[in-house]
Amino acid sequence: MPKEQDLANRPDNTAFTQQRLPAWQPILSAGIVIPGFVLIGLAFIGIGVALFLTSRSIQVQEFDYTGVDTTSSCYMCSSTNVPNCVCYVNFTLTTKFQGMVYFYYALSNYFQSHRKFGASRDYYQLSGDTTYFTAPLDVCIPFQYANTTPIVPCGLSANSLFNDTFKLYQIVNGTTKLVPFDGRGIAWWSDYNIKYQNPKVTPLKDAFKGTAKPVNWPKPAYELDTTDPSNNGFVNQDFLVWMRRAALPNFWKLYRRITDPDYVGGLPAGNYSIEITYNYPVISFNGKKRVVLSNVSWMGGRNPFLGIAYLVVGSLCIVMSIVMLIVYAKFKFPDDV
């Protein structure tokens, strides 16, 4: 007999407690499974020549100012310590830039995703807790204090900002017209109104009073951007592009759009030249900088990975299929005719 007990513990006697639900479990036949396997790869070859095609229509225009050429206009830039050094990339579009345009700058042999570089910041100054500012945790090491005096914002990540410098310039008639750039928007949304956050003191100031800035650094974070409030900072834009690290030692970074009215329809042919104040070394690490115009479509950057994955996909179950119709022909059961 069962104990009392047990009978109180006991589920109810329903059909969904009993587990006596009706069900449907498919039987899998070739007739089913082969036309599944045609329509699936007709569409993956589908989706993937229209993926490969929009990304061979996206404009990209790249430009090395390594330096590392002698005839280089940024030979001297690379092989002297001199600041704020400057030099010149010139190129001529042949076509239209069409649509909105945007400018990025690109770092090779860079490996952002290193452990290392990538757990050195403190998060908790990051996020405006002042606490943080005079005792910054030890995963900023080497990169904690200067000297006795703690450093905001600390660690790898913050201390190795970007910060070559660029200006676009149209020549029209052996006349130089300046093409605007818009920094706003370049950044993560997430990143911007939430995992960074300013302390909320006013001036800010004077929430850095007793720190010292990054080593390489030559400003601290509260002049990032001093004309604009709502770039200045830990939310300074060019500084959250940075501090999302990149998966790959090959990278863009975005730096800024062309959203001026005379350039709405995008970059007309024509001469150009990018004015480059060039103070970020990567000679010493056999690294590689450029920079990048690139426009969009609706699937984002140029990428032909993704349509030659759907493609050999696509491509797989076709073929998969022929073997799997084959098969079932040759040893097929007499029942199943």
Given for the second form:
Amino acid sequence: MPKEQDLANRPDNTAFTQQRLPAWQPILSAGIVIPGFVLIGLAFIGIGVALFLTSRSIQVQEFDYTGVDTTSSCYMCSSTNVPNCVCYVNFTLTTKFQGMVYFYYALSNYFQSHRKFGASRDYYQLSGDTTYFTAPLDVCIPFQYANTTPIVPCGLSANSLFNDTFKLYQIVNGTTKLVPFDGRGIAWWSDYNIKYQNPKVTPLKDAFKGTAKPVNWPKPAYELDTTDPSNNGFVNQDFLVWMRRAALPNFWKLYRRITDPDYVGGLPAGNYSIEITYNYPVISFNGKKRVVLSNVSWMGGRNPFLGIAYLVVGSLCIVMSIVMLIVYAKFKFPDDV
Amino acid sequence: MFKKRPPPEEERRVRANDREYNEKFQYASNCIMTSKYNVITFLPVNLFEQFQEVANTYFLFLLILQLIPQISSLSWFTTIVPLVLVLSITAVKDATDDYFRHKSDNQVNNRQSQVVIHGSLQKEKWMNVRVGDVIKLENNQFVAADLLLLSSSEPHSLCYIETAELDGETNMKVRQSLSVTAELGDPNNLASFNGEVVCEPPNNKLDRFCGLLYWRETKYPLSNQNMLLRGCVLRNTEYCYGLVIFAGPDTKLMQNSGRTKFKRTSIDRLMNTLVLWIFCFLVCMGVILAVGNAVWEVEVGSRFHSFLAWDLPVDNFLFSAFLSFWSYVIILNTVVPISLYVSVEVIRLGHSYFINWDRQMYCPQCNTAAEARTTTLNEELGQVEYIFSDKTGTLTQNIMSFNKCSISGRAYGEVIDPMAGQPKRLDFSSFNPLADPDFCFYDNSLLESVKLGDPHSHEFFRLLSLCHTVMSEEKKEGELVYKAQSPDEGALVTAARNFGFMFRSRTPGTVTVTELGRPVTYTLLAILDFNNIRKRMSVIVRNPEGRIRLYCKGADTLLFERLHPCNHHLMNVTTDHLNEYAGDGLRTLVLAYRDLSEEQWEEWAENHRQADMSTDCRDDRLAATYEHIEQDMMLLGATAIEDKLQEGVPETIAILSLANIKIWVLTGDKQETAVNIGYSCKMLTDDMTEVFIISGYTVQRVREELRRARERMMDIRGGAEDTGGGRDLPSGGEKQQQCPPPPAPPSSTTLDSISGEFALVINGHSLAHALEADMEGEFVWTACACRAVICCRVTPLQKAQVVELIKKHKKAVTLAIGDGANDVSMIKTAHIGVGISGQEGIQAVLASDYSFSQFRFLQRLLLVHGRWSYLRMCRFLCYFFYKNFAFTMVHFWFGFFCGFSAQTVYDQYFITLYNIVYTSLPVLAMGIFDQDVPEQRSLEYPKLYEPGQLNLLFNKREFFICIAQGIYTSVVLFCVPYAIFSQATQGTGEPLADYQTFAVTTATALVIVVSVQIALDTGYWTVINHFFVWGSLCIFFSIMVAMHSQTLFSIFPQQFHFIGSAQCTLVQPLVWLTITLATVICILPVLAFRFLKLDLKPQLSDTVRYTQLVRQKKRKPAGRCMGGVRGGAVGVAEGRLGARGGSRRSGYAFAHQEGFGELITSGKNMRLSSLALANFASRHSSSWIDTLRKKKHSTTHPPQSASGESSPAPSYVSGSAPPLSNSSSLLGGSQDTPPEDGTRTPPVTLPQMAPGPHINTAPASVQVLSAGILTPTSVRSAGGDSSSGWTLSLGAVQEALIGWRGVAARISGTSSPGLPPNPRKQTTQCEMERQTDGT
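Compare with the form predicted on its own: the form predicted in complex with its partner chain:
Whole complex next, starting from this chain.
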């Protein structure tokens, strides 16, 4: 035997260096794969059924008020450019609208997902940093300065704030009764409490001194909600909802919830009318505007696709497992005889 | 004369001891600098170098694009972070390398040397030595610069050097100074020496130097014989003085250290092609999306202006589309991730370390571990198709051992009794205290006959102790060291020594031998030296009694002609013995003597003197006189020397050839030696149909011989087809018609269908013709149709040419393995060069990509490491491209929903970190650690190697499959959230489909899908894999939550505006339902596909893996597999004896060089200082003899052997039809009979291992074969002498190869797919068979 020092270059005998680490070596054996497919299939079918049924139970009312159609009451508003043009959408609920009702507006063919919508905003401004009130970031171009006055809030996203307003009336025996909307808490908690902050200046108006309102806005930011002083500036709920941009060109945005004690169990069956203050032009780009009433379940709003997708995938798993079983049986078992 | 040194120096003038004069020429100083950078230049130079890489420049270009705000779809840091990471990793690596270069430079530059200044010796650092200085060197010192040898301590001013670092040759070389300078002697004289040397400018020719020394108005020509080159080591010389001619970078050593050519693997090239394709694909997508953008701008955007105005420079849709194109180039660039190249390097580095760390490739004898010297070629080790091997030192140990002998008709050395087990080694020490303890001999009868005083035996060993040119050194009484010119001679003289005829010393005129303890001094009258044509050498000695005798040893063919007729009977007996020895692959020599009368001697001596004096045709006349006296000799006997194969060579060759690797032996040795070795390492077997020998000297001859070989192959194959598969193949005749292939080589299918039962031996001089442009096609075709190819007498250049030829014609991956300087060209030419770090210096190792010390490690390097590397690399690449397509293509689909505005789907931090953090480690772990089957299995089932050769695991097809899968995943990852989110709301009623939720959901789904996919792809889950996979997922979630946290937002609101998204999104059940759905849709089809593929079309590795699994379960209760294996091994070992028939192959193996006799008789090399010798001998005590063998390689003998007259294509085993028809019918049977039949009669009808009929599935046959293949390994593991334990089983293994084809064919066919029905039963059966084999 050679002496110890003669083996100086001998590699270490460890499991790692000798590539003998203990290892789990899974193999796609029939005993795992086929039952696995069956289990996944069954689970998916189960979830799918649950989702599908839940989704079926959700009620949705949806009304287009773009006014393209000449018969629509909003046709007038869409064809002319009158500010604060008012039109109505009437509808009848044949059954009670269960639970808390959510009121949405929906836009289609509207590209909030465009890169510039995301980029063209100044989060320093929006988080209440007043130094950026006087010098907004370049990303806000072309809505950085109105002539030479800095725009607050600057940028495309803010500028295009959706400004139609809605009121819902219940028609009870020919008389209209306002269904009160609740505008609180419709934005993300983190948006409202962290991301968007008004400058710590009271009154708020002072902070906006020397700045211009966005070009399209009729009113400056600090006057967005005349009824509720705390709902102004960057923490205005409608503004927050708008600024959380949609991922897809067709989107809903939450407008209000109905939390009024009178309607706490839902909207009773009957006739309703939505009063729309029509401001937002969408006809030019073939956009569509809708209002949507919906209630939600644990899984959110109505979503038939999810349930069906689960059912389909689940069934395919089962089919696949049968196919695999046949293949396995055909090519494995005869040899054993 | 005094011209300033212009860049190309035209001649060099050096005046000794005159620094002022020499400084005028501004010669380079002796300071060397191999480092590339210093502290200041590092950053710019290194960056400059790195940006010469296309990939880096590409990313720099992207970075610049991102700085343009109108284009920038991503923040600049998404590119710069990975780029900086990559650049810094490389920079750190370069810096480390350079640091070590600095260190070694410093070490070398600061070595001490002694310079003669003003008559005294002063110590100087190497770097301060100047051209023109006279320096003193002492024994065992490195030569500091290229010196002109002035004088030395030795007589005749000789000086011995070892040039291992220069040319890899470890034998000593002699240098001699000019006689005028030799007298200078002491430092005082040397200081006044003022000769001027005018010589050639610095160059890299190691063996050439020409110059003139002007001294005392006389010119003396200088040659290489007077030079000591930097890098040499002074040996056996107490001291010497030299004049520095070239220093530092001008030395031949430094001039030779050019950068080696950078080798790339085929995967590398494929990868580059693919990256190029992907780049084109990227551009296409960019164009599509840009067109989309143009259309969108016209159709929608233009009317949407009140909300979405163009940026300032944009004024029309075309410009917008143009910008959009670049924006998309930026966001889609992740299909070619920068981390690809880095990851590949990391993986290869890991694999290299595994090679370095492999204990089973560590040689304890020489304390050398395997070394991956290049870290970039590992996966190519898994694709080798051709191995080109050197013989000496690679296949053989180049240790000769006296194995057998025949003394006057009686054979000694064969231990006949196999039942006695391991024969006992003879102990000579009691008989002869001066015996060499390393000498091995087993036959006691020889020793007995010597002891009994058998005169023949005595004369036999006397001859061996007298007739040689060995030098002996005896520093202490009884410590004899022989320095032989060839290892054969050393072995013979050592044998004589052990048997009591000890060669003690010689002078030019005498030889002193201790004969059985009695010193006898013979007068050496003449040495009739060896040369290539004579193939023999003789000495003429006068013994103390005054009797003159000629002793001769030489090749049987030549000696038998010169024997006295009365030896006829003895000659026949000896011939039988010789045949036997040759059959065992031994190198034989015949010994004879002749008594000379005083008159005869006088007369001959006179003739000899005249011939010696003659000026014209001296050699011829000398040869004639030699011829004259070497007549009428009396036969004494024959010796057989074993050219010891390296351990495990035949096993390795067998396993490699089972792995479909073709092995060519390229050797400088003679044809006979090479063929002998071919037989002993089982490349050639007696079962072979035919061995073609190409040895023509003219183009026509070679062409003719090649043609005949081909025709023979065609004929035999045609015949075999008729007998074997004729009934099923009526078209056999047609095939035959296309047989005589004109210069255009036939299609490869024809070629492959020839069963490789042929071998080709080609001589160097014929090879020269065969390599000519018009014949190389024919040659390649013929050679590749043979199972074994041996090229003998090839020059180093030819070695490289052969490799080049195969590279060119076969498009196959080649590996060259060798150990000497003569293999360097071949090692550099082949795709992979392997150096054996043996005894022949380090030149081959330095040029190689991998080095280890034993040929047998090659099987592990290829079949285990190479296979794994290839597998891992392929899996890695597949997955890598997949994950990046899955990741990036989502942007493409999203393009249709964001107005083609280059809006990214994900958060920019996710994009930055996806490749370098979230998904890099699991795939790296897989790429480094994955294993499909354990290492033992890849050696047991060499066929597992085949996918690599066929390039099955990663090719363009696989790439497209990965891409398709990636695109599919991206579609799912986009569409599922799209379909679900478009209407969905959260539980609080807020719509889900906001961008940030969508981004978080898609990113999470993506990370989960790719993690599940890597989990599926990983076949070998070590702790590290678990850690990385789960760790990556955890890291993803924690980083995401951290990025979306309030803290970061409050610092950088503009950058971290995803605040709260993760927290808000990931609590939504709907999001998780979406992610689950997407994952399942992505993964399940893959799973199903893989499962079905496993069932319907299992790969061999799957089958092995499966049976392995079953076996593991099986082994837990009963551990009897080992026993079975061992049993098999014993069976094989027993079967060895008497197995060899042995066709007549006489090997003249007198590896020797001419001219040593002259050196002896002139007495020039007679003195070596005892001090130097002691030093030398202690250094080389064990391997001194082997080091001399280098001579053989360094001389390339002129093509003058007599073999040219032999018939054009002599076939050694001509007409041995039975084995052939047997094997081909086997082959035919397995191919032609219906599968059911085939399964009943396994194609392997190996009597000693396959009592097969009851084996009825393909995998079972595989197992049977594995039993056969397993045995050699187990022989070794059981501790037996492997080279002997192998003999018989090899034939079986080779036949198993044929069987394998049948098995493989059936495995790949759909007829009997699937794994064994009841694997437990199968394995049991197999084990039982092994046991029966064994007993």
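In this text the structure is predicted, and so the values were computed from the model without any measurement. Rigid core (definition): largest C-alpha set, two forms, superposition within 1.5 Å. Residue numbers count along the first chain shown, from 1.
With the core held fixed between these two forms, Gly270 has its Cα displaced by under 2 Å.
Once the rigid core is overlaid between these two forms, Gly31 counts among the residues whose Cα shifts by 2 Å or more.
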